[in-house]
Amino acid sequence: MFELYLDTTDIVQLTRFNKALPLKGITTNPTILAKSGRGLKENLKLCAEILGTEARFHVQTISKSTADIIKEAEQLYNLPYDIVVKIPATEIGIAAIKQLNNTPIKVLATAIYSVQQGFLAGLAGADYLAPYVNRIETMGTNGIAVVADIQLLIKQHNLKSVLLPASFKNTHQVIEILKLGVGAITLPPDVTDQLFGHPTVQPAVNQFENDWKKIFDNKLSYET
């Protein structure tokens, strides 16, 4: 089943969008956590109160060696939540992913900027792959094409990895990525807000209301 995440720990935005969207959980990174001004455990507690006990949280390691990444991943796994450990798809990160492949710990390979990065992380056994769509675009490469190529390789080689693209600037990028059939996606609140908006929607709703009131005043449909 498709998984939708918000790329934030903003409690106000999380509360807002959880009312309308079937959120699987949230994705975080060291920058998001630092900007929140709250530590990981406090953030997870607050987010779990909104999303429920079944929510999934993607949390990134900050260790700098393969051995330390694995130790950090084990500590994250022991937290009382459904944790997916995010590991940057560097050489030492992919080495850690490979070693964690035969454990119960779920892993997301993050900071993917190229097809080869994604494929190597998939070969190492990553459960999720997070290519950075807009960041790839800003480097002058077609981010959507990169995701498409990774998706193709994962399928052709029958790897278990689920693509979870991240880094979006607009709804066009989101829709083009969804058309590729990825299994998951994570969106920042501002782009999520854009998905609900269209300049002609509210005028149309207002017209319906005005036309109704001309005949039925403030009665509801079932009262007429």
Ligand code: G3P
Given for the second form:
Amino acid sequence: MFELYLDTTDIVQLTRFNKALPLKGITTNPTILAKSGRGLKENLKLCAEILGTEARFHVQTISKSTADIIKEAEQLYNLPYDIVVKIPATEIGIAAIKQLNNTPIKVLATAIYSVQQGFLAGLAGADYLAPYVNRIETMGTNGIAVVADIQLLIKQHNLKSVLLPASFKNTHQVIEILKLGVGAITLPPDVTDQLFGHPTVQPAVNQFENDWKKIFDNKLSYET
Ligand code: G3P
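Switch from the form predicted on its own, shown above, to the form predicted together with SN-glycerol-3-phosphate (G3P) and output its structure.
Once more the chain from above appears, this time first in line as the rest of the complex follows.
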């Protein structure tokens, strides 16, 4: 089943969007946690209060060697939440992903900027792959095509990895990625806001209301 995440620990935004969206959980990275001004455990506690005990939390490792990434992943796994450990898809990161394969620890390979990086992380056994769509496009490459190629290779080689693209700056990127049939996505709050905010929607709703009131005043539909 498709998994929708928000790429934030902003409590106000999470509370807002959790009302309308079937959120699977959140994704975080060191920048997001640092910006929140709260440590990991406080963020997890606050976000779990909003999203509930079933929510899934993607949390990134900070360690710089394969052995240390594995130790950090084990510590994250022991936290009392449904944690997916995010590991940057560098050579040492992919080595850690390979060692964590076939353990109960779920892993997301993050910071994917190329098809080959995504494929190697998939081969190593990552449960999720997070290509950075907007950041790829900022480099002058077609981010949608990179995600499509990774997905093609994952399917062709029958790998288990679920595509969870990240890094979006507009709804066009989001829709083009969704059309590929990816299994998951994570959206920043500003782009989520854009998904709801088509400029013609509210004027149309206002027009319905005005037309109704001219004839039926404040009555509700079933009262007429
Ligand atoms: O977790 C990765 C994602 O947050 C990157 O997004 O907007 O910083 O490119 P952005």
